[in-house]
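One chain is shown next in structure tokens, namely the form predicted alone.
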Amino acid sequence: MRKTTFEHLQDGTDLQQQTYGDWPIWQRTIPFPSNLLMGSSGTHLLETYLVVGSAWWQVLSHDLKPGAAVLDIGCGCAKIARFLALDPRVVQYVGFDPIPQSIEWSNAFVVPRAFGRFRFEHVDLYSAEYNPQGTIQPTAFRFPGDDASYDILIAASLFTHLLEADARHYLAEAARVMKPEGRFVLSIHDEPPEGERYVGGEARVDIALDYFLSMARDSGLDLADDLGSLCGQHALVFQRLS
């Protein structure tokens, strides 16, 4: 029977304090989690997190302008976080996510080493896949940030993992946050059974691309670019209607 994130996680214990193997934290350097914690962002290879984080913090460089708050949706382990706490454009970062391991390590690992420019936030939503015994619905949850308060706004592989109504709250809810000239940059999986437009489970969502485009736009949401393939999901960029 297949094992939920949170029943790998609970095998390790004191994940929020551990780092990659042996090697260890040099001074001014921001370390890596270990496989365990690594796993629940989708990949236990030091590798391949290097590689999705970097590959996303570029894209994300295309639209970063100096003095940009960014709010990272579904953060995990600081993947993209690691590269934007470098970039001199991000003024302020806000990240959250339902698993507390995640914030834990990045809070002890990542913060100290931003310039006090970060904050992550554990939010106890609920999720069958990653916090089970969360109490929070996602559908009322309100995003941390006033009205209008991001210029950027990231969701990896996020999508990939939400139900329909909780997906439409949280369309609906970038769309309240981001600055009028903002961003939002997300990825889907978009390989549903044909006739299909929503389907599965938090362990994976596949979304018909049509049907996403027009949920985005009944949030107030409007494609800005589409992005095509990276790192084996589709990523696409919008703004806010005019």
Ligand SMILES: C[S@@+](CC[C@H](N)C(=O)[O-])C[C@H]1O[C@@H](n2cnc3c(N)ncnc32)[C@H](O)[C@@H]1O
Contents of the next structure:
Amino acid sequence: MRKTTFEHLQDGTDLQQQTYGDWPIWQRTIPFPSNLLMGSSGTHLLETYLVVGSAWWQVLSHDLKPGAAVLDIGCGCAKIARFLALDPRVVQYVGFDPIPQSIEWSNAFVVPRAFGRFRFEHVDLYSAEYNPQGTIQPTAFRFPGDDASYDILIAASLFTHLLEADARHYLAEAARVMKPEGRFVLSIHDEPPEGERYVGGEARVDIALDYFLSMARDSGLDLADDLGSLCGQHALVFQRLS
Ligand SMILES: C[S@@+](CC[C@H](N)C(=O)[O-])C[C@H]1O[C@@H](n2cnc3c(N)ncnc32)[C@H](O)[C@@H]1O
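Same protein, the form predicted together with the ligand this time rather than the form predicted alone?
The complete assembly is shown below, putting the previous chain first.
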């Protein structure tokens, strides 16, 4: 029977010390998470972890302006944040995720390399796949941030794991915390069976593109750019509806 990501993580010992392939941890560098922890963010392979993180950073670079405040929704174990930490345009970064080991790792190894600009928060959000003992329903969660407080929002491979009610709430929260000129860069799987529009569970969700765009519009978000394929998913950039 398929194991959930949560069950895989229960096999891990000492997730905070181990680094990929037992590589050493060098001073003034960000190490690599263990294979198990990387796996919880979509890949056990260091090469893929680095290629995907770098690709997302380059995509985000297009919209990043000096002084940017960034919210990374479902930040995992800092696959993208490790690149943003070295980007001087980012003056404030907040990432949150329901996997406590990912947040502990990011706080231990990324925060000290980010010169006081980065913060990772554990939020005990319920997810059948990632956090089945979670006490907070995603539909009840208010994103960390005032109205209109972020320039860039990121949801890399997050809507691929959200049930429809949760996705609708997250789109509305994103619209709330996004500055008027802000951008929300996200990815979806968009291959539901013919005639279906929102299919799957927290292990994998597929959404018909037109339906997702209509959900975003319902929340006050408009498509700014369709980036097509990115790392096996469909990447989209949203702005606030004018
Ligand atoms: C495929 S991983 C992607 C992680 C990260 N964005 C990246 O690109 O490496 C999906 C992440 O979403 C997180 N997640 C699942 N449900 C969530 C929710 N309701 N709110 C925020 N994060 C969630 C999981 O814990 C997991 O870290």
